[in-house]
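Only one chain is given next, in structure tokens, and it is the form predicted on its own.
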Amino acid sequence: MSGYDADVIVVGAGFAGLSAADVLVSAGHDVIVLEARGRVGGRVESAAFSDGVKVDIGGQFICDEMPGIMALTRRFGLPLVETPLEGAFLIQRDSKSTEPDYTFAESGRIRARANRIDPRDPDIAGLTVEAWLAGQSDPPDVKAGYQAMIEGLWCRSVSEIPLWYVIDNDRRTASKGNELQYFVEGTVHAVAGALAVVLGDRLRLDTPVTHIARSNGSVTVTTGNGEVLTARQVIIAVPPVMASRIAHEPDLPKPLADAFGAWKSGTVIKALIRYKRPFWRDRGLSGMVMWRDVLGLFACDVSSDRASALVVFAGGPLAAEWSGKGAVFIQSEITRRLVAAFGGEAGVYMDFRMGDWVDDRWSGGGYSDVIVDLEAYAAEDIIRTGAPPVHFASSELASSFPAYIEGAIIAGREGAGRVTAALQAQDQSASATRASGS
């Protein structure tokens, strides 16, 4: 490491930044990790009730099909909780009826049958989800019920988001099963914690990157702090949009920075509100809710042996026009909704603690960033490509499960890998180099 700060500086400490830096730190490499937040974790985050017990305010469900956040939940011991499921499933028209789960089930099979249909289809060049949705023979309720199901998923606008993208992620999710199938007692966002424990000094929280400059192979890395570093290769693990804002010297390859273009942050706030008793549980609820006079609006049971909760989203432009209005008319209309669905006790919490992910500072948004260049279809591979000694990985980026904690994990590892690749290159090169010259 002659001449370097480290092997391998790693930009961002969410779980793809502590993934890469895991396979790398265990592989014998010297790795600086720098994370702008005070905190790891990236969009994962925790709060906590007022007694204590902690929840998760970013991403927090996980499922046996996705074994890299399943093997480190047994890796730093942390127990499971089987999310709650049992009970009818209510869809809320507006705020005096409901409505049976045929529609749900029923704009579930225009998912299905979007699926089917390969993502390079030149039928579907062009096309938005919205655009495709409205040459469907599906009655209004259930296209509206699709509508939201995708707006509360992909976080953005029907109108912006390419059909093929939709089927292209939907493809990489790997699970067959009920992706809701856990949460983490204590929560998920300690495991990133515990990832940062095994780092330990490598980890410099409080350090934004402003500028990346790439000479002769090896990379100079400046913070916002002033800091100066230097290592053999960088991997920037932050989302699309946040690594676009870094600058770069030389600038990008032109394809690169246009992949970067293709590109915008989802908008979603997630609630957690607390009660005494699971009281929804008597009228043989299980607590899921889907909104349909909003669109992007869900509520499911993330009760626990340590507190009975409701966790509350709302994704895409409903995300962004609540967020535009502020915490109390948030707080105030989500307890509205709760009551209308379930009743008066509803609106009689112990606690509520809240994510507004919408333009949230180091991450852009949430869940994640979503392509909204119908012709864009390349920019991932670029993207993953990079500009050697410079890499990129980011949960959008991910083999599967993209936009999931899983999907930063593996984009994480598989960056690493790139990486390690790129460091026995230096190294076979050094040394032909040397043996050339005895």
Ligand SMILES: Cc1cc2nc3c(=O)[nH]c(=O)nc-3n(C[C@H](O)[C@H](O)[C@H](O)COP(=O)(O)OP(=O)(O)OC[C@H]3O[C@@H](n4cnc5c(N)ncnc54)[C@H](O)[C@@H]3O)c2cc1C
Second form
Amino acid sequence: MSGYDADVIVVGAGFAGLSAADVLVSAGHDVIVLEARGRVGGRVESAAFSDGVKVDIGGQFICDEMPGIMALTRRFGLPLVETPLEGAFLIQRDSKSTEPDYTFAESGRIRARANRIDPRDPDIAGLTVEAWLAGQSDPPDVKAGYQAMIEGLWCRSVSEIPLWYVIDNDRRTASKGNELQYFVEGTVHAVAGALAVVLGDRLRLDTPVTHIARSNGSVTVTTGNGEVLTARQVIIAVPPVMASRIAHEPDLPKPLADAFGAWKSGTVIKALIRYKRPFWRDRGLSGMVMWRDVLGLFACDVSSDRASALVVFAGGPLAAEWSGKGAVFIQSEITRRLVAAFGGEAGVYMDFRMGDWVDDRWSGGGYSDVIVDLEAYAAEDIIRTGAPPVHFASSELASSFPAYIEGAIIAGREGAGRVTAALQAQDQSASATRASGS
Ligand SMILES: Cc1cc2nc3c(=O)[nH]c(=O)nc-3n(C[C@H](O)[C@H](O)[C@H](O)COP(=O)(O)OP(=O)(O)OC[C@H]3O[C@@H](n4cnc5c(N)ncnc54)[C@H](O)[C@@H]3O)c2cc1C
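Now that we've seen the form predicted on its own, could you pull up the form predicted in complex with the ligand?
Next comes the full complex, this chain leading.
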């Protein structure tokens, strides 16, 4: 490694960067991880209720079909809580709540119908989800249910998202079961913290990367603090929109720069509302609500032995609108809506904690960046190919579970695999040069 600060510099300490670094350190490589924020975890973050009980205000839920994150919780001995789902699920229309009617199941069937289409089918080329939906013969309230599902999950308007992208993305989300199956009792953010402990002083917080200069055999990384570090390879483990803000010398090849231009950040707000007890269960309710007068709003029960709480997600255009109105508005709007669904007791909470991820400084938003260019079919492959010795990895690029914590782990490990291959090629070429010179 002589002459370099590290074999590999990893930019970003979200689950992708931490997982890449974990693999590379285990393989014996010298690694430095540079993280812009004063904490690890990225789009996974925790906050504390007033008595100190910690909750995830970013990524939270995991399931048995996600082997990477499940193995990490076991490795670090972090217990899981089964998400309480028993009881009735409500659909809330204005002030009226009903149990889910045929529209809920039917909107799921539109999703399944879309997923049967080949994402490269020329018949859907150039179609947004909105344009495709307009051509379907389903009743308007069923279409509204599907729109709510797409905007709530992909966190952008259906008028922007290419249909092929949603299909391709959804097919790569391998889960056939319940993605809300578990949450980590002491927060999934604690898993990121445990990975950071393994890295020790290889991890540098409050160190944003601003500039990367690459040459054939090495990379020079400049940080906002004025440090200049060199390595043989770099992995930029940040979402595509954030990656596009790092300057490169020479400029990234045009196809790669264009591929980054195809993405926009998702818009999402998450709130955790803590109660003395799970009072909604008295009426046989699960705590799960899907709103229909606004699209992309969803609530469910995240109570454990430590705290009784509901979580509320606002995704897509609704989150962008609410974020613009500020935290006080969001808190009162969520409270008003929970009272309409569950009665007055929902207004008497102990704590209200919120993660407003819209335009988040270092992630851009959540749950994930989304392709909004109708023709950018190759964008993910081009970014995965990168500009060696500069490589890219973030949840968006994962071969499965893109946009999930599991996807970030997979993308980080896949990125580490590409870097390991590149390091081996560098070693072989150096020994060939030495042999020919001797
Ligand atoms: C509100 C919310 C709820 C979610 N819920 C779930 C859920 O329940 N289950 C689930 O599986 N997933 C969920 N997700 C998605 C999941 O959290 C993300 O897909 C995953 O954490 C992304 O990890 P990542 O490492 O790819 O990116 P990130 O977590 O964004 O990590 C990138 C890191 O890079 C850093 N960075 C950015 N720019 C620079 C720079 N220039 N220099 C240095 N560092 C930089 C950032 O600070 C960040 O730490 C949720 C996300 C949000 C926002």
